[in-house]
Amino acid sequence: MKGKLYIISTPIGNLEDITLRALRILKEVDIIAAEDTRQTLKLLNYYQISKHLISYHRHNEETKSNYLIEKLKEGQNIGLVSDAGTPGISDPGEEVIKKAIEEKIEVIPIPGACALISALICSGLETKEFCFLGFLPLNKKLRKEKLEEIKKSNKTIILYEAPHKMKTTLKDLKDYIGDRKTVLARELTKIHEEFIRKPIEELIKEAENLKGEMILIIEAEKKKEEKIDTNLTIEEQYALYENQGLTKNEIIKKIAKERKTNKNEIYKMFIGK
């Protein structure tokens, strides 16, 4: 019978944010793979847990997916984690769990801290839609593509920093988005937690005065209001919006707040249509 690969989340900052779950898993299991079993040691002594720890990092990922998918074929059970926050988000991970489900082994996630997800929540930005590009690439070419992405896209975007790299990234942001509305989250969970809600162009003098683990929510490029055609019947406007593809609900709502008028006017002018 084959293991079970449980991927964990375990904290980002304060010991304390870790789930019961989580705990009982981290006793169960066989082997806990790592990223860096120092920093993952400090975690399990601080519940005093003694387990079989190897690591699991960027640089062995090929070769240590193998070992472990071997161990999960003999029967072991097997816990992954990363040194903070969720396995697989930025971190490795990503590859052993592709094989194991090429090889039919059950992969279990066990929910808990997201750095990226504790960011957002906190920025006051929109959170109904956004878009996480992780760290920007330093390949300048690739780097370009994602700044342009960035520019186009209507969803909060929410990035990953190393804080020497912060200054250059928040420059390039500046010339391709200009001075939009920002948050960086900093030390998350940590003591020196902090979120600065500023402009681009005040961000960057602060920059290099900056330390720890940073996250980086940039606000959503604001639509430009549609110029109502005020000539147009609510007939016309509904036919417009219909072939927009928009629902009758949507196009309803939309009307109504174009006249500034009671949607359930509107509604029954268009009953059964």
Ligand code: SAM
Given for the second form:
Amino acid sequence: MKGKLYIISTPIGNLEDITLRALRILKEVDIIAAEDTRQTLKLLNYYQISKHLISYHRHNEETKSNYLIEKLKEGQNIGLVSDAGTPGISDPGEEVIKKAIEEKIEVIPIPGACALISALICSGLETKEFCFLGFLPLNKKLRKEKLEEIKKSNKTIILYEAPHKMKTTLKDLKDYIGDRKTVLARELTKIHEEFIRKPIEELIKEAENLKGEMILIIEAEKKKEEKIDTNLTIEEQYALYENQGLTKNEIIKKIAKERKTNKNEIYKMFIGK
Ligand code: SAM
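Could the form predicted together with the ligand be given as well, to go with the form predicted alone?
Up next: the whole complex, starting with the chain shown before.
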């Protein structure tokens, strides 16, 4: 029988942020594939787990995933972890997961800490819809494309960024999207955890001195209020909304709101329509 591949989330700072299930699976699997074995050892030692570790990182993803697939085919169960948070999210994991699926090997998520979600939920910005873009590319053309995407998006945007690149990223954002409200979430779950809620311009001034791991969340662009074409008569406006498929009641309500007049006044004008 083939083994199972468990994708295990680990803490993003505070070692207590790991589920009971994750700890049990880490104890039960035959092999743990880790992004940095030294980093994972700290976690395993803390929980007194002793296990065979194999390194699986960006630079050996291709070869190591073939090796892991062989082990899975032999029936060994494998737990995949990254240095912190959820594997596959701006971290290695995709390659072996794709191959495992092709080989009809069961891939099982063991959910837990994920930096972007922790930052978003306490940001105070809209959480209903959001767009996670990971790290902005360094390549000029690709970076420009991403910045354009951010400019056009009307969803909350989440970016990961290294501390020494934060100032440049903020400046680029300012140039493309203007001075929008942002939240910089820093050192989450650690002693110096901090949420800085400021417009981009103000954040640029502070960025130089900020240290540690950080995430940038950008407020969704406010939907522009629908403007009435003041050249239209009320009748023309009515016809326009009728063509858009609105009901009589909806049209009257909309016109009254846009013209800041009483609904009944508009209603009287269209009795029998
Ligand atoms: N897979 C991880 C996750 O989603 O939880 C993220 C790994 S990615 C290589 C590392 C980036 O995640 C950091 O550069 C930072 O932007 C963010 N990050 C990770 N831990 C964090 C923390 N404790 N506080 C703030 N940001 C963090």
